[in-house]
Amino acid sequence: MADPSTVSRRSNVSLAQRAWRIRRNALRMAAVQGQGYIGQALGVADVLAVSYFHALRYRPEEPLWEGRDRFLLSVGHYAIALYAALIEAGIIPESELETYGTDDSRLPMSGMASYTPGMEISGGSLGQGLAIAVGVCLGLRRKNVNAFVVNLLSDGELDEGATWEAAMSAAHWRLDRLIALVDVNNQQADGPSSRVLGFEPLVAKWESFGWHAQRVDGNSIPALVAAFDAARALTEPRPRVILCDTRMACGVDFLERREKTHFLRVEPDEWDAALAALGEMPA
């Protein structure tokens, strides 16, 4: 559980409400460009809400605080999702939401660490994030900084050999402050991830690489909270992975039903419909 003194928290705002706000922020940003990776943003909103408002230690007013937990976005094209969370966390002003993807914006369509507060790495080259997370963990260990490193990667990145080299290295170095989150949405640019390159059995595979593995419904906030708590409380000296089965475009039913949701182009009148489909903020 994050130390409340280090996290921006509005009073009486639940994790479900945080996730709703993150989805709403993402839809408002996508409407600026009329297209984007909104399916992924809606799908991982619950994962990000639990990460930023339950699990991570950080100071919104001091994004480079040395003692912070690091959240590394391996999938750079999920940037719209992370921006939505960083806005909700108070790290990025909400006033910048309307600048998404425009010239001179701090919110480019693919995440760039040099531009955006709270963006720890530039993750456009897929399959590299977990290796970077291993390096960050080793660096923090040398500096005696007792912080967690959380790395969000996609199931498509499991096609990459570098991901499994990093997984092997993390186990070798007993990186017990590393938590990998895998967005298992079974969707990538070339079609269903499982059809492009079969990746099951995921739990057994990660365990065989020396990781503590859990698999949960990535759109269930109670399941995610329990998984994060278990991962942080584990005393065994090995890395942890939480495999999150998510639904692309979760929360907007007519987008969920689309056959291809990896990159969505939405008609201008549909953005208002998407916001309406999201419904009222949960009580």
Given for the second form:
Amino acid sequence: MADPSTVSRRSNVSLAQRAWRIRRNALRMAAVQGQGYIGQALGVADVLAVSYFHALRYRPEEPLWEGRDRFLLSVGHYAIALYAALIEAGIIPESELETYGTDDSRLPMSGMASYTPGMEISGGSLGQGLAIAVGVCLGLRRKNVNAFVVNLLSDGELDEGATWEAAMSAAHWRLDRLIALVDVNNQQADGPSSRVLGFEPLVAKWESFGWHAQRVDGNSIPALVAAFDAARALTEPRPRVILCDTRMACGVDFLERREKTHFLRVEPDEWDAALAALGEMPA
Amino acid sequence: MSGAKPKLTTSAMIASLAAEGHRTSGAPFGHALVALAQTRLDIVGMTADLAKYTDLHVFAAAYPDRFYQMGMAEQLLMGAAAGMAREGLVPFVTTYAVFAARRAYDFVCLAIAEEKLDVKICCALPGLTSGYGPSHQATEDIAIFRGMPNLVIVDPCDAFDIAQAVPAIAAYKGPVYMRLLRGQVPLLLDEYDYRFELGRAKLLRDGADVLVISSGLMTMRALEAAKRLEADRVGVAVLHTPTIKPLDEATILEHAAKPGRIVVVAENHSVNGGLGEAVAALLLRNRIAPPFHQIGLPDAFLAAGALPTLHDRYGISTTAVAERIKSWL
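For the form predicted in complex with the partner chain instead of the form predicted alone, what are the coordinates?
Let us now look at the entire complex, which starts with that chain.
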């Protein structure tokens, strides 16, 4: 019998096509609201495509399946990107896409676990996700569930001290099922991260905290696949981090060229242009 | 002639609250948790480098594989407890009240309370139970936590109360903040017809002149003051209210509505934002207006020093309670 957790990976849809569809879903959601964290969503779409259609084990029809890999979104305003991926994964019906950010929707602007199937935690208060991930890993270990725990955090969350408390703890407990994904887009609410609070050298920092660290082009699907494969296959009893250098608004060239801001302004008449700029689905 | 009384010295971190002649019980929280965990296999213990000072070391010794030392990192502690609870475990989490309330508030609020996760936060050094000064005196922990939706707040009086509160809060599904007395803890409520019930206030003794509504160690002080006031033919009723939130409104209203008594709320906490203001608002909402007084800690950063000195100075010692009540009659 086929393992339903791997069905999505055996389909004929390529990872590039998944990423394209995630971008399109996110643009359609943002168009409904006329706003949204679309720069981040477009930037992180490849990371989510490889997560949900290459790396993670889950059952779309059973979001709380005990054996699932847990994907913890601590950067709550990336919810639009995760909804786009969860729709593509069949966990949220596509028909809900147009409810994004509207009253009584299951898809609020900032991700919350109690609202949305597949949203494992409420992540809006930045810097909490990795600590929660440590506890989830310890809990799974107690229950002898051999699932991976993936925590997507932003580079801005590296400003928070609690992130580093959790990083120390994950190494202390040798959490070899923990994979942290850091979206390094160098953009925070008040400007480039490097000017807000410098975080380099990232690889050396994580390694010195006892982690297995890789830094990759977060908009390169082959690079992300290789990094996930390496992180999952590693036998060392260490937590793993994949530092993903991403480009804000990647895939929509006129938005990508726009002055970088945390909350990318898109004019009402530009949404159709953005969808058009995404082009045809890759072959 | 002798000179001034010799000055007392600040005792070690955890000063005993037991006066001379008090019966005590050692580490009631730790022993109760060990007993409960024999059948509740979902219980784990977690701490932030304070197992020894919260009596969780008793649990750690009994169940080393169910004990998680998270290091001196309270935000991590609360976040990881949330993660544990997400996976169906029931963490009993310990630290000092100041650190849970002040440092880790956001993690308790959003990682735990917002999702009503089953985490029991049990904290030593509530109110004025340390002579180390404001860094260790959680004089406003209840004020801080009362504003947090979903969180149940428990302030037990003695070892008897704590031993019964542990299984009671474990039986309740949801987040709980419990103030903890640790070490050699006074034991007195076993002399009364009393049983801890979550969410219930209990009348420990009746009296015609004064109704004291109290929680935590101030119930002990109120009972002792009541005995002293008997000699002056002052009748003092004591209504012990170990659950601060949700408040047992019906029982408080029933007793406060009885005519001819002054109402005194006594708490080991700032007069701002604790049991006193909660009761005052309750009475006002229900148009019950007895003469009303608060015994609590002043709205100030308190001094360092010996606890008996400080309890006298700030008005929560037995002598101070008895004198203040008399002054209001």
